[in-house]
Amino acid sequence: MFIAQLKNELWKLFGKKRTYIGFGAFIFAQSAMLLAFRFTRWQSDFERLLSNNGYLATEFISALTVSVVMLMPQIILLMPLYTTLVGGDMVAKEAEDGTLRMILSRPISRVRLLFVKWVAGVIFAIILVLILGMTALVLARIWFPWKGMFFFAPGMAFSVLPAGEGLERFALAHVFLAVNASVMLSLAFMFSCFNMKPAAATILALSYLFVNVVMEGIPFFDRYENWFITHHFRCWLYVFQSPVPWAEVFQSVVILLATTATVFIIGATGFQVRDIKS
């Protein structure tokens, strides 16, 4: 029965047009950024950065390097938007349309109903991240050769890797990005469980993430950085360090998974006490 219910939720989720907005936006943004990297000073700035550090730029301006360059702004700006858009819609929209009354008239607990919906949302988040990475790599390969990877994140990592190891790190980074996307979706899903409009759930989730980013950027709060969820979102960047600081990565992953479980419990508790049938 669980599999049948999950298939039904996935059918409903991927049957909505708004579910595909994120996929289209990612492809459009990647195409625009790829053209910008290819035909503006962006590429020459990267070549200068490599040359100043003693590396031959022609060996590391590659499909893998450009893929990561395109990913970073999309992960910061677009991924939170489209994961929270879907997460905030999953419960609140059905409550708004009145279909939850019909669903809850059947012999299924509210917690199980929420859990099935949440699993469907996590599957969407994982697919979104996979499509994001695959399209970035494919589009970059059209314009750039398959060579070594250069990765630079100020204050986080500076590394040059051979193509094979770079691809492995690229794939591993997407595992942790999928965790990040699931947390973002779960946060909006929690707000969606309360009595509010889908747009309100999405805005509240985005506002919470934005407040974390702003407070984390204030020097006074440097000592409290581990309390900000956006700090732990950066665990995917550590994958490109040599050697990888696995202790910090796993610490952030555990905190993110605990956050996901916490917001689900809060959302399920709020949904349990709601009077939907009246």
Given for the second form:
Amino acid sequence: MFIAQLKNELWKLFGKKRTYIGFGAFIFAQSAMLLAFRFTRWQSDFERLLSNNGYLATEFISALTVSVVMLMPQIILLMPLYTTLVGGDMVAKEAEDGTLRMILSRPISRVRLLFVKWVAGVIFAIILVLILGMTALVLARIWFPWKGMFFFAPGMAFSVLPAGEGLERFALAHVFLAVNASVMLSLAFMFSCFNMKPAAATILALSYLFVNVVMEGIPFFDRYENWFITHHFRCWLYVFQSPVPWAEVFQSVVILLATTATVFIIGATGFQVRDIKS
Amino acid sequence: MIELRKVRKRFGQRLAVDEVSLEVPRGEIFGLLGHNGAGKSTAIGMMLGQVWPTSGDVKVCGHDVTTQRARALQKVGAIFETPAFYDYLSGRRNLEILSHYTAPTSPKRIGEVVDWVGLTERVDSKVRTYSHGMRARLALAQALLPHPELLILDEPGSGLDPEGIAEMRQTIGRLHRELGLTILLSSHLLNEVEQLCTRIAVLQQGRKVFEGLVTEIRAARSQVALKTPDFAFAVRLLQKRGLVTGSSDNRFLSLKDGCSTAEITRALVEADIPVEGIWQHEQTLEDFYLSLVKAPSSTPAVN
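Moving on from the form predicted alone, kindly provide the form predicted in complex with the partner chain as a structure.
And the full complex, kicking off with our chain again.
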């Protein structure tokens, strides 16, 4: 029964055109970035950076390096937008359209309904991340050779990895990216459970994330960085470091999963007590 | 099948439903009447566990909706004023989605119900291409899929053309006759309610102001229509002779108990008042409803 209900939620989710906006936007952004990498001074600047650090630039300007460089701005800017867009729609849009009233004339409990919807949302988040990673790698491979990976992120030590290990780390990073995407979606999903428009749920979730980013960036709040979920979103970047700081990764993942559970419970409580009217 | 006991619902400062008690027995077509904002949809929302009562008990199929919602709604189908669907999906997919919130439903069962409502040819088209009437049929199909014993219809005729309303009336009749369903019908279409329902309740400003049989309404307070050049003069004369107790609409006479139309005619003819026509007037539901809702709210109408 749960599987049948989940399948139906996925039909609803993937039957809507707006669900695909994120996929389209990612592919467009990646293509634009690749053109910029290929035909601007980015490559020569990057070669200089590698040379200054004692590496042979030609060995590390590769599909893997470019893929990770492309992912970073997309994860910060586009992923929150498209995951919260879908998460904000999941309950509030049904309430707005009147289909929620049709569903709730059936003997399904509200918590179960929310859980099925949330699982469908998490599946969307995972697919979005997988497509994002795969298209980044495939598109980058069209223009750049298959060689070792050079990783550099602000505030972190750079690292170099052979192609095979680089690919493994790239794949592993997507597990944590999927966790990030699920948290973002869950946040919007929580707001969506209350009596508000879908756009309002999306905006509130995005606002919460932006406030986290801004506060995390203020030096005064350095000591409180563990309280900002955007700080823990960086766990996917840690896997490119050598050695991988597993303790930090584990801590961040636990905090992110706890955040997801918390927002789900808050949303479910709000949804359980509210009246559903036309 | 439905039992409301002293149910109240408050939205902030506004009391939407106030101490309403009513009972819908198995096998009946029960009409719920009231103007917009009278509390009908809130009452229906409470029956379906969509709106939580502030106080009182709501039971459906013998189960408390607040504490045993899943059991209470297992054999219930519902249709709302504007049936909403996933327009970007086919009718069949919509039926699959909605029915799976109750129980697994076989394609055979979906086919049977689609056939029953007469939507077989278009069930695989996207719902956005459906006419209002087809959407109403799809709504009926989704309500029938879980083999319901009770159907709750909230303004099912809203937005339909006269042909659609007639079709809807026939369909409700069929549901009652062929499937033996108990039906709660909330509607503004008094003519439809009068033709279909055996019993009605009227809500006004959240309170129940009447509950009773439609046949009782027709029989109660029956009046005589009189056509004469000077109606007011005729009424004064008849009142003086103690034959009528009142009049209304410059046309209707309320006769004193035991007084017949023949006695009225004789009295008028003897007084040289021309009688152009006199006949028994049976009160319609509309007459009754309007008299009820126009009456001061304090009037203890019935029950």
